[in-house]
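The chain that follows stands alone, in the form predicted alone, written as structure tokens.
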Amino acid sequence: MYAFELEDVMFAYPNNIVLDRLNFKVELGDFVAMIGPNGAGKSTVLKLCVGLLRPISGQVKILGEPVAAFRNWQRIAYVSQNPLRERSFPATVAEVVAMGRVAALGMGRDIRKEDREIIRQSLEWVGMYEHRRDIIGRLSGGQQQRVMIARALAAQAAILVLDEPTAGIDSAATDAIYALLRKLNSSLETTIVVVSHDVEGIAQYAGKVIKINKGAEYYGSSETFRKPGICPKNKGREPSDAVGDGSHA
């Protein structure tokens, strides 16, 4: 089964065609890096995949169902660009991650003992359990992104969609987040689709790369993409297995 299927998708904002007959499929268990120039439509593609936007024409399917008919939204977790816009947000790390359980359980349901265990496990997975009582707005950018990933994990989603999760953080924290995503993909079999401007960096970690520029200019293995002449500015970075804590962000 495919996590996402986009068939001849077109999308436009006023006076601007963003996507033109875009076709690609993401298999369950894939780790896909989505790259492309500014304005190429990468964020739009993610919003189409998670149902926040609808195409002008063509079809988007989620887990085999047309997006308009899809109802099993708890299987998908979406982390937008800069999800914490207000640094004075007074919630603790644990409270933010608990929001993932609210999404899974439904509004008005009390957090149970088993939910608290899921929250703990999610924080441990991203290396942020020791910060569970900290106010999230006081954390570094890399740490905040880890908390948002933990919130998605707490929802126990099978598919994780992230829009530039490393924007504005340094290279050490960036590598740590990429390594974490690879670990989630390999150990938990989480399907991951991530937008990144760090072409040479993300291609070291993802299994597949799709280059978006209105359509799909490339979609295939990251190993092929990284060959000389295919991946721009390929400097041969080697991936790190260390997850780290993102504290240098």
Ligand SMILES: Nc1ncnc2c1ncn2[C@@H]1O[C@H](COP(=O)(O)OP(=O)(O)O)[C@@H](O)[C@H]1O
The other form holds:
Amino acid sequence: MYAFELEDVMFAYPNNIVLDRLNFKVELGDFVAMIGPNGAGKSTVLKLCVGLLRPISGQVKILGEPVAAFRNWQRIAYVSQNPLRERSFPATVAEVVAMGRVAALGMGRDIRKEDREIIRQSLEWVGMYEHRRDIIGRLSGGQQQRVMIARALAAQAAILVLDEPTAGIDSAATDAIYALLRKLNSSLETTIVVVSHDVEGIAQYAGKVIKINKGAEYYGSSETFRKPGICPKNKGREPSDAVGDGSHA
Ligand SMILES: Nc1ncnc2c1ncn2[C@@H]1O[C@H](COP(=O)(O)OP(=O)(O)O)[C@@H](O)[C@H]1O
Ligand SMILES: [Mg+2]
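Okay, that is the form predicted alone; can I get the form predicted together with this ligand now?
Let's see the whole complex now, leading with the same chain.
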């Protein structure tokens, strides 16, 4: 079963073709790092994967279903770039994580005792329980991202999609977030797709790397990716043991 399947996906903003026949599949249980230059279309790809945008042509499937027919949105947690930028309201850490739980329960069901326990466990899992009463906007960027991961945990999402969670965060906090994502992937089998600027760093944690540049320039194991001479600089070369169905631009 695939978490995401993109087949010949085309996407454009007015006068700007962003994605040109993009193909790749993310298997359930994968930990995929998405890289590529600024403006390459990484955020656009994530938005297509979580149904916020629709392709002009080609197909996006989520958990085997065409995106237009997909209904199980609670199985997917999406953390956008700068998720808290607009969040000027004074929510506490625990309240933000509770929102994830409410999303999973659906409208009209109250938070019960067992839900509070899930929220507590989620906060402990990311090491933010002691901060539960803090106002989210006052935390450091790294701490805020850990809260966003706790929110996804509380929602019990099978698939976690994150857009540059480490932007503007120092290297120690960045490593802590990557380590947390790896733990989530290995111990809870959460499928993870994460966009990162930090090519070297993320490739040490993720199992697969996809390099976006209109199409998929590289898609394969992170081990192969890290060998010298292969992407990102050496565009022409096909990785010898590429996995998945990435086609090449
Ligand atoms: N809402 C939008 N309207 C018009 N153009 C956009 C919009 N969002 C992104 N773009 C353009 O689409 C291209 C891809 O953007 P994006 O997916 O954000 O790239 P990345 O995340 O890799 O930096 C860029 O040229 C960007 O300027
Ligand atoms: Mg982006």
